[in-house]
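In structure tokens, one chain follows: the form predicted alone.
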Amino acid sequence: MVRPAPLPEIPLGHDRPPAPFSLPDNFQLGTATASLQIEGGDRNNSWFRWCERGRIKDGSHCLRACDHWNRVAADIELQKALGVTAYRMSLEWSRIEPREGTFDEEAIALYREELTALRKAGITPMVTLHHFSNPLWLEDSGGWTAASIVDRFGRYTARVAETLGDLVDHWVTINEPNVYLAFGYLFGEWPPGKRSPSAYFTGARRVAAAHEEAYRLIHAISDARGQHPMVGIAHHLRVYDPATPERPDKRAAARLQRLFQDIFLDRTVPFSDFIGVNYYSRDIVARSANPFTAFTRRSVKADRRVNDLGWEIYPEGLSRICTQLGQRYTLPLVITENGIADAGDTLRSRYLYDHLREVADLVSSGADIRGYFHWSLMDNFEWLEGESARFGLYAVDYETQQRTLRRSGEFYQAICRDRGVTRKSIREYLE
């Protein structure tokens, strides 16, 4: 196999000063969760038993979350209030299959109202299946290293296909599998708390192999009542930098590019319909004899900025990251996740436009970009940082659950609103 040219060089110009630029009138604005992160009140997933057991750093826990379970149609009028024109969702497995090979009707028939009123709103919705959570029945019986997983995901595909696949033109199967893998099955900080490489490689082979088969059941059964939908992954890409210009801290770069995204990639694409990119920061990277400590033996440099959780604030790489995507497939592209942690909210906006201004940049320069899905649409459970890492454009006052917008979701109404950003945004939210 070809192995991938390193990522280009792309000019610095997050300094450069604001200048207005517009957007495609198809091209979707929009905001993304995931239900685990936002729901609430299932007790049936493996992040509840993980919180059950103390492991979330701030001590929050994923029962509460932003109890959207019960305030489906009030957060859906957040997003109108935003003017956004897609949301990227996903569905909670526990709550669909809660026992294995038994579905719940009920719960099947509550997503099917959020997705006909995000459609009555005029919001394309964006499904995602798979978003880093498990029923526990699963995760009890091998979770995804076990050969069982294909036929278990595929049967739950099917289901879901079948009876919201006339809502949905746009699946992703499986959120960020890297990211799953790694911190699931390689590091053991997220459930099921595993630390093996073997199990990371052939969590790896599961997935590609659960993609395709997803892949295949959606299209057929979406092509049998004559839809076309576009089936693909939400993949965390990262820009990889050596720390010196010497070549085992190349070595060591392009290593790490290739364990945690390029296998991912090679082995998907072929089953996709475009290629979802989650694009947050950089990571330099110095040389290691152990091929696996190179996950750890990451760094940001001393003069750039960072966001709550100390990951560089780097815009460019994701130019960087769409040109190499670019020139080794051929197929679309759609932002399914960017933002930053950003409590304080000083930061936020103008991350919101450098990014932005990037894609806009990429799109006029002929680059086959589709979308752009905004991280968060509010606060929300994230992961092991729990309610401390703050992404929304809302804030939520998790005693309360009261939302509030942000100035940086200010910002992005007006984004929304003018299809770009405009003289009068930057006088008011840039200067």
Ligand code: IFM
Given for the second form:
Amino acid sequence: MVRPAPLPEIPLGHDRPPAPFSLPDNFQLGTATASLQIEGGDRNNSWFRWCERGRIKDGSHCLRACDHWNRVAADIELQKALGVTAYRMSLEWSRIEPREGTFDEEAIALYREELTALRKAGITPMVTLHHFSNPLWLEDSGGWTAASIVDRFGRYTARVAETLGDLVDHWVTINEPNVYLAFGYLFGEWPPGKRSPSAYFTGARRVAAAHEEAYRLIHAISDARGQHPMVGIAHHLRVYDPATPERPDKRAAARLQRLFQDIFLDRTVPFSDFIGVNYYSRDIVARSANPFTAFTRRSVKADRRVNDLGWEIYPEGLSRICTQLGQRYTLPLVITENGIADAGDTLRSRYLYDHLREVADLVSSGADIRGYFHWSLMDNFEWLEGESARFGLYAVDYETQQRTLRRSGEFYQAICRDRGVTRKSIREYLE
Ligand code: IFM
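And the form predicted together with this ligand, for comparison with the form predicted alone?
Shown next: the complete complex, the earlier chain at its head.
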């Protein structure tokens, strides 16, 4: 039997000694969250029902989350303390349109207050319209595979753009459509629990059409006001590397990249003003990988550092992804998410440094990358992992809802203050 040749050694980000770097003055530094993961208190969405059915691994419930719905002002103070210039948040569709065609003015007014307060604090909001959760009426009448989603998403988008759009210059229509459709419609692990390749592909077509409709509507409504917002999608992008340099492994890796990312990029980039990059990790793909399960079963080389969820820490992947995007498309990029599940906070500072340095290097060599949003502002409800995965710059005690800045949060604070990393912060946080 011929032994496959080993992959060429790629140095770990951690092997590169930290050096100072700086970011341009207009580069946005922010954090990101999602409504379902932080707000709590809403019973009218698909994840509420999923939690009620006991589908969350640690038994926690999105009804609690971070109780952000009642703590908006205090959570903006947390961001002010960090010194960020931007914040990516999402709106809960089930609150805004609790029944089909009926809009809740009170919920819209509360989001207006939040956006106004952010702007007043000098924090530019980036608003996501759909981040994995649906109103129950939508979930029960076809969700994202029905043709009606295009008009329904359009109607919701139009109402939001009309009532909140004057406060928003950066929109994400849909967060990680590949993850949403793969887990919800292909593997059945998330609501609505379908296991159907054809639903996945139909959903991918609907997502592209719904995004295009939302893109058109946001621009039409904003243009009429003389406003020119940037509209895009936050794509979940991974590096897929073949397990060996042999052709069958390379083909398997290329197939996953096509199935889980390229089809979404190719169909939506023509109707986008920027590409949002949510980057966390890479997967190693062998020829034996079943393309329909490989996405959820992450495969990592034995000697690699991983986060609490077993995802490889691979900072170079962020540059590889951005460079590839730069070669294929001509749009500006925004790092709409990047972060680590690290309950002990032993890896986050270095993770943050290594990834941001990749971005800074690209920017200084001329790449058009407009900002970096760290996932996440605070620990939050991490879907099937519930409260157990800790992604926050602030630790959350869910019993008391107390937020405590982690050491890595202090490091991000220094980065925001210095607009980069200085020798002093390297000594203080990385040595
Ligand atoms: O928490 C999620 C987020 O909702 C979407 N992107 C990945 C994050 C970490 O898994």
